[in-house]
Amino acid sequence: MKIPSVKGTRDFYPDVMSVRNFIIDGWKGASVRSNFVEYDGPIFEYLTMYQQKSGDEIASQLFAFTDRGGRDLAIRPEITPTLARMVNQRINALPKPIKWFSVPRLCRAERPQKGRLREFFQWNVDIIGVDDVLADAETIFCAVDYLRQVGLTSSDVAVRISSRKMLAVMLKTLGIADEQLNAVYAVLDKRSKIPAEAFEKILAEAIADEVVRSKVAELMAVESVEQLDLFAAGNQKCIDALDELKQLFSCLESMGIADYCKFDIGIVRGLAYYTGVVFEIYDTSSSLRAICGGGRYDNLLADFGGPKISATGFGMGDCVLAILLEEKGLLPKASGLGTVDCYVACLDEELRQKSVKIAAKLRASGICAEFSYKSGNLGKQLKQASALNAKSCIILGQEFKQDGKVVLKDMAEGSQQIIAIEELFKQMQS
């Protein structure tokens, strides 16, 4: 009988894993590059670290299991809780700021859609420790620094920045209530997702009253920060929200990257642990899923029984970006094979484990070496040479039986030159 792969995940063959790894690779790049270093957790935790963030609904939504102790467990949805609990754990020791990233496996029991899987790859990058708007930005660089590295441009995403902060404040100026702020957020959030009609309706279960609804309506329509001036106009928390985002986008611009970024008051983001600055980034026709969101979420950590730090960050999956990389064609050509520095080439039986000897030197030496199994037909084992895209090609035959010399072949060139074997190596190391 044949067993198919579980449905939501991905089997990684040789040319697919080439395409995984040009992303992450991409990712731990940019990451240095902005001097974080790199982390990693347990595959799995305990159930009630989920649902202590996001309630019990979460149970749901995560593969769960009790294993043979009676401990309730959830293999990894997100990595940020784990993110909490290290830091927590160690947080007198560690010096501040922390700038740590990710590359976790994660697992959601969810429906397997276009650019969502039950199984995928994730980039995390935090800031711990920084109350300002600086580390904001630097989050967002970081994310855009990649973009920009795999050739995406201004032209083909964009960074859309709001703030929780400033909006809590404008939504409770025009009347929303303290308790009722995390409903609205979550109606808010589904705006640019539903049809305009199912979002009357569920904005008028939100919010009841007519009037209020109406301000609430006409503060979303809102289409950059120098409006939001008249929201404010009076009201020092408003100015003062404000102003943060103000800096924000100056820094942004500071930074090079201004063209990548706009504002939009529909960013919400709908876990109720932000606090700050919020942002997601999407391909510019808006036909795939957010490609990365994230924020400042300054009260997790105390969530989890720390101390109330501020922190920042964002998380970008594999699966709506790859859509987009190839859809820009902007992904490395999968081969599914490596890159040889050398391949040893036999044109004698006699010379086989001569052959073997010397490739197994050359990869003693850092050099990545091939030989042939058969020997015999140069011209098969030339094409071999070629398929595996080697640089260089040895040729062990009647040179190497008479004198100790080898024929060295530069495939790209089709060049070639009759060397001792001494001197080979030396070259090679070279």
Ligand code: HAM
The other form holds:
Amino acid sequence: MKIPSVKGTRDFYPDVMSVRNFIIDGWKGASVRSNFVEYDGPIFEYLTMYQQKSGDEIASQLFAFTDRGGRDLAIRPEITPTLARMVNQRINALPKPIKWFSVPRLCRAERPQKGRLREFFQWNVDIIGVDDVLADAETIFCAVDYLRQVGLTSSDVAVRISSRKMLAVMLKTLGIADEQLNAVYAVLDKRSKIPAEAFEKILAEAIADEVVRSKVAELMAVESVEQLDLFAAGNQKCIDALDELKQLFSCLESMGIADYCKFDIGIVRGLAYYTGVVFEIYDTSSSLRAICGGGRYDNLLADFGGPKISATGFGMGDCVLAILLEEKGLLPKASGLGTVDCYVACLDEELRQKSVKIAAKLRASGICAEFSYKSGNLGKQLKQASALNAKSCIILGQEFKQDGKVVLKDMAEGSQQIIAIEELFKQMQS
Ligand code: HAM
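Swap state to the form predicted together with the ligand from the form predicted on its own:
Complete assembly follows, chain above in first position.
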């Protein structure tokens, strides 16, 4: 019986695996450049952790199960709740600010589509313990630093930024009650993701009053932070929230990434826990779903029983990113092969054990070496060495039997020399 792979999952054959490693190595490099340190947590947690704080959308996409001890658990759909739990557990011992990154494998039972799968990798970068927009700017910088380093320019990707703090103040002045806010955010987050008619319908369900609804629609049409000044109209809370956004843009300017960043009031975020600056990164043609999303979540640690402490960060998935890098020709050629420094071939069966011994010795000194499973037919062995893209080839032939010398062939140039094996080891090591 043939068993197919599960819907929404991927098989990482070596060529695909090299793309995954290329992406993840780049993420780790960018994290380290900005002085973030790596952490990880378990791949499953108590179900209630996500039901409580991730929001309805994620809660409806959980891979949940009951273990043999009757515990209700779920495979992690995101790592932010785990991060909050882990930091809370050692809150007094951890030096602040906490600047951590992680690349967890996550599962969400979404409808699989272009750039969205049921299992994916997500780069997370978070700063805990800094109540300043500079921290929000630093996480955005880290994301852009990676995208820029991998070759994506500001014509390829854009960071769209807004603020839930600003939106909350504005919505409240327009007549939305505190307890309605989360439902309204969830609807506004859908604005650019669903057809206009469907959006009108769910907005009408969330905001029954037609006058308030039309004012909200007017607010959501604003295109710049300056235009929002008119909405603030002397309201100090609005002015403060706008000032914070202005400061953020000024930090991004100082960090040299302003060309990648723009204000977009439509960015609200689907997750429930955001409290301040929020952002998403898209390809500029907007043909793909978000590459990255994040923001400030100042209440999550306290909500999980810890102290009230500021936190901000983002998650960047590998799926949309890989599609974009492929489209732009920015992925390295993936051969699915290893990187053989030296292939050891031998003339006949008598020399086979010797070739294996030499390959093992080369490996022990840190050189990637390969040998043939079959002796004889040197032509075939050399063909295999070329197929493996071996840089050089050591051939054990008559010279080896007579006086311990081998032929060393440079596979790119085709040149060769006869050299004593001990001399060769010395050369290879240097
Ligand atoms: P999120 O917006 O749910 O945020 O996910 C962030 C990114 O993960 C998305 O922009 C997308 O690239 C990727 N992603 C999400 N779902 C899928 C999927 N089904 N398939 C492929 N990629 C996906 C969070 O997860 C927050 N916890 C991020 C965060 C960290 N906020 C603060 N710190």
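For clarity, a rigid core is taken as the largest C-alpha set superposing within 1.5 Å between two forms. Positions refer to the first chain, counted from 1. Quick caveat: nothing in here was measured; it's all calculated off a predicted structure.
- Message: Using a rigid core superposition, assess whether Val125 undergoes a CA shift of 2 Å or more between the two forms.
- Response: Moves: no, less than 2 Å.
- Query: After the core is matched up, is the C-alpha of Asp240 off by 2 Å or more between the two forms?
  - Reply: Result for Asp240: yes, a 2 Å-plus shift.
- Query: Is it true that Gly305 shifts between the two forms by 2 Å or more at the Cα, once the core is aligned?
  - Reply: The answer is no, as the C-alpha of Gly305 shifts between the two forms by less than 2 Å after core alignment.
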